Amino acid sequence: MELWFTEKQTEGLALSLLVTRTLHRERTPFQDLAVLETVQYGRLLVLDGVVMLTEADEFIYHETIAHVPLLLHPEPRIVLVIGGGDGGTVREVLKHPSVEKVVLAEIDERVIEASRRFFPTLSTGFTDPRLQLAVGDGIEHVRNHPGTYDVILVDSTDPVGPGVGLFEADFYRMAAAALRPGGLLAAQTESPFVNRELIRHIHKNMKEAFPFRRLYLAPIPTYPAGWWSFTLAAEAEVNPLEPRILPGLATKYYTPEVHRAAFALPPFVAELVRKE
């Protein structure tokens, strides 16, 4: 017999997996949590029903994340990381020879023992001692370190749930008075195919606090439609097609070429932002 696990992505649309053997599940305070083995993809972090990340693909976007935002900052040295407790983007983070420190926000602490039991790879940053884990909730932990951080990585689950306060104009406020001068945030927004009013609503949100805000995509093959969204935001005008080199850079997906490709939006994405 053979063992299926299907995300239902939206009314029309599911994505199917084949599974060897579930690795692990519980329920945790926030969530349903589970470690599946798949045939395709390797190992699959779910939460409440949907596809958190596979270990076939989960580089790019850890990689698109971090480094555009971290590349575009002149010297990053303290970095705040919400959401993200399965180390991937901390991972990423702590290339970087200019980060003195990173704060990982993720508010449910089984998510991150789950990841540094079933998900080595991914987990490595947390032996890091530039690492703190911060075990709560992000938007409070944006609202106490004003004027704290050159970089924040909102690195959230999908607006349902525990994430949902992530997308809205008061935690965008929050965010752009933790930050320092010339500080940027870059936040996961979304699917431009499924989401779109979403991601309207989110760049609405964000013009208060963030008068320059810049999408840019990158494939994810296991999350809807394959496409997913990203948003770089600050408070001044920055050129996102000049990012830093940083020799010696190990990445998978992330080049300078890929970074100034994911900011050429065809027309059906430019205009969901167009006019916010």
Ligand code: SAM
Given for the second form:
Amino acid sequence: MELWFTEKQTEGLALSLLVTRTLHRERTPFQDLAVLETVQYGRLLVLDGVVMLTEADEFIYHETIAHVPLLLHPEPRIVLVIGGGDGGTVREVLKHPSVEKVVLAEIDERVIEASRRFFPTLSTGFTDPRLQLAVGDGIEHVRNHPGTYDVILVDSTDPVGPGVGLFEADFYRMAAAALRPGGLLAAQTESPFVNRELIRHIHKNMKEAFPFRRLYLAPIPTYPAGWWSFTLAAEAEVNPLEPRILPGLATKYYTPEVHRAAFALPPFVAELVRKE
Ligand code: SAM
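Hand over the structure of the form predicted in complex with this ligand; the form predicted alone is what we had up.
What follows is the whole complex; the chain from before opens it.
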């Protein structure tokens, strides 16, 4: 008998992966957590039935959310990752020699634990002395840390459950206040194909706190419609097309050319954020 994991991505769209083994399943205080072994994409982390990552394509997401803002900042020293309990984003941030401290504000300790146990290639940063775990709500964290961070990365779940507030104007106001002068925020902002209203909503909510916002894109095979958006946000104008070059940065997806290409928006995507 074949066992398939299916995520209903929208009312009329699903992704199915053939599963060879259920490695772990638990109900955490926040969500339903599963780790499955799949034929096509290796190990899969699922929260509340939604694909968080697979071993095969996680590098695209994590390199894109981390290196784009970090290489647009002149010297990122203190970085905050909100969500991201799998460790993939932290792993990429720690590749930057200027970074002295990374704080991981993940609400669900069990996600961190599952990654330590089942995703050794993602959780490499958990033993790095520059990492500080701040288990708890990312919204409370930014509220309590004004003027602290050079870069904030919002590596959240979709806007459901504890992730809802991470897409709202109040959070963006507090996140802007948690940045040091010249600071940058980057957030995963869902699919430009199937979450179009949501992207509009997010940019509207960001508007007041972050006068400068730019959408950028990357293909993520296991996310809804296979194509994903991120948003770079700052108080003042930034030229997103001139990243610093970091010699020796080991990546499988990110290059300066890919960075620049990520900001090229097809008209039907550009129109989502034009008015905002
Ligand atoms: N890259 C993934 C995606 O787009 O599907 C996100 C992966 S990461 C595992 C998302 C994490 O955000 C989850 O572990 C979840 O527990 C955490 N999270 C959700 N809401 C949060 C909040 N308010 N504060 C901190 N972490 C939160």
